[in-house]
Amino acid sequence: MAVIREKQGAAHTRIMGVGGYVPSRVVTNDEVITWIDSSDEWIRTRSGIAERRWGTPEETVLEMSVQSAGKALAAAGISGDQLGAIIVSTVSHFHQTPALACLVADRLGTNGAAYDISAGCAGFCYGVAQASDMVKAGSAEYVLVIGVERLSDLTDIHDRGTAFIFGDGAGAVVIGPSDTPGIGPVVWGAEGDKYDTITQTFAWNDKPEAEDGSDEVRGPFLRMEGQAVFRWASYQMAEVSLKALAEAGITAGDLDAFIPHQANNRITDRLVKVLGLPEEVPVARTIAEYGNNSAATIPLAMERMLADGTAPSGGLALLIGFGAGLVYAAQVVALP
């Protein structure tokens, strides 16, 4: 009988390059407040949040994960013919099908594969687990993550749990072979029966019909129960993270940077105590003004951490995301 023939993948992998793309328009919270009875003092201490992205017409998924992806590639030194998937990460691109990846694929000029999936805002650890594993098992030599979302499309201006929080971007990596280890073990998972505490106010091919009579509908909009996904990101996520060290093998000392998905700032200090993190590490916390773009926030936290030298090249990084689902995962990187 014969024997399939098994191909062999690098041995380790790592980020070799970040980029991202942040909108034109701001946001402040000046503007979110005429729309909602609040404060920018309340937005200010209850998420962090000063202001946030917003795309204008023409800064679409596409665009924005285009010009992200552009940035990443030349940061890694190789061109879009030389990559053998992407993978992007999004909710809202508005087709189930085709994925917004093969457009990207088309734009960046490769015939690798090409598919989106939908993690919320844990896809782009999601990403970078998968592709990592391309690399290694030999799929793909290099590939491309993507996470990027124009969640304005879904904000309800009006609802005062959710109109000051999402903003709009993109964020890619290139994820390529390596002689030493970059990549650490991904600690994921899901826990469905938390499904309803973020969901959209109703499915594509749902649509209620309007309150008034009339033939216009409002949305689909982003709804969230804030108190419970506060409470289990604050909880939950803590566990993971120190999941995600200890798989690693270090501690949270060796750490040079901490980089979790922008969801609030609140979630984020609970995590940094339960870590024990020293004083010394940097910590991200591009909410203030990017606001949170769901899976474009760790990758464009990560870009400006490097950009502004907040970060180390070469230095290890715990990742963590999560979200509507809900989901999570979580990495050590070594920062490219």
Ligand code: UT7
The other form holds:
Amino acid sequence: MAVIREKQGAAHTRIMGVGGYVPSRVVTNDEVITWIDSSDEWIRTRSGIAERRWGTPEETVLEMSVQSAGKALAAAGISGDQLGAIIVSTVSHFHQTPALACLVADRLGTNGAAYDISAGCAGFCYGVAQASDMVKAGSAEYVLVIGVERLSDLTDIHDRGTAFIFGDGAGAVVIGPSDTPGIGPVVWGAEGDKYDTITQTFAWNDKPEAEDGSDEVRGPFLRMEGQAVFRWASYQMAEVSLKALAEAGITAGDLDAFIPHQANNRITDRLVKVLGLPEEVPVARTIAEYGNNSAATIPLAMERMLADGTAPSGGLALLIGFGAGLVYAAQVVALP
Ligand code: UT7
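Any chance you could show the form predicted in complex with the ligand after that form predicted alone?
The next block holds the full complex; its first chain is the one shown before.
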């Protein structure tokens, strides 16, 4: 009987380049409090958010993806046609088919594999894990991972629990082979029993009637049980962060940056404390200006910390994403 020949990829992988795109329109807390009963002070102290960016109609998920991908490819020194795969993580591409990744592939001029994933705010770290494994398995030499969201489209500006939280944007990385380990083991999982803590108000194909009987229903919009998610993130994600360090065989003192998902500054504070992160290790705090960009958050923060010199190229960073599902993923990476 014939034996199937298998493929072997690279021994190690790394992030070769990162790129980000944030929309031009700044939405301040002062604007938000014209929609909900709140205050600039409450939003800043309870979440850490001072402002967020929302896309104009032209700043679509496709345009933002292409912009961030272009920067990541240039930084990596890779052309679009060298990509073996494109993974796009998003919950705000409103077509079930075709996948946003295929539209991005068309714009970049590549015929590599292309598909979307839906893993909420953990989506970028999920994508990095998949891409790294692909390169190691030999199914692609270079993989583009994009996290992109237009959460403004999913935000009910009259919902006090979510109107102030979300922002739009895109971030991308190119992952490829490496001579030394550049992406540590992923610690990931899902707690599906908590699926109902972050939801959308109704399914895309299920437009309910308005209470007054008209067809004026807007949405679907995101809804969140803030306190429940806050507690889960503060406690379980601290454990996941510690586990990702242990799996990578390093300690918090070896880190050159900590880039957690930007859901709430108070969650970040708690993770920093439990990790015992030395004071000199820089921590991503993009939430102040960008809000929560879900899958785009971590690559956006990574790009910014490298660009402003807060984090060193080649340094070790702990990434952790967590959110709707509830899902999570964390890994240690070498910064591009
Ligand atoms: O990205 C996916 C993962 N997401 C997260 O991890 C988000 C986790 N959750 C959170 O970040 C926080 O729960 C929020 C920032 C969403 C809310 O903060 P909180 O401290 O959990 O607020 P709360 O719901 O416990 O409400 C505290 C108080 C209440 O008033 P009383 O009962 O103490 O008088 C609320 O009525 O704050 C009030 N409140 C508000 N006040 C002003 C709730 N929402 C608002 C608001 N503005 N928007």
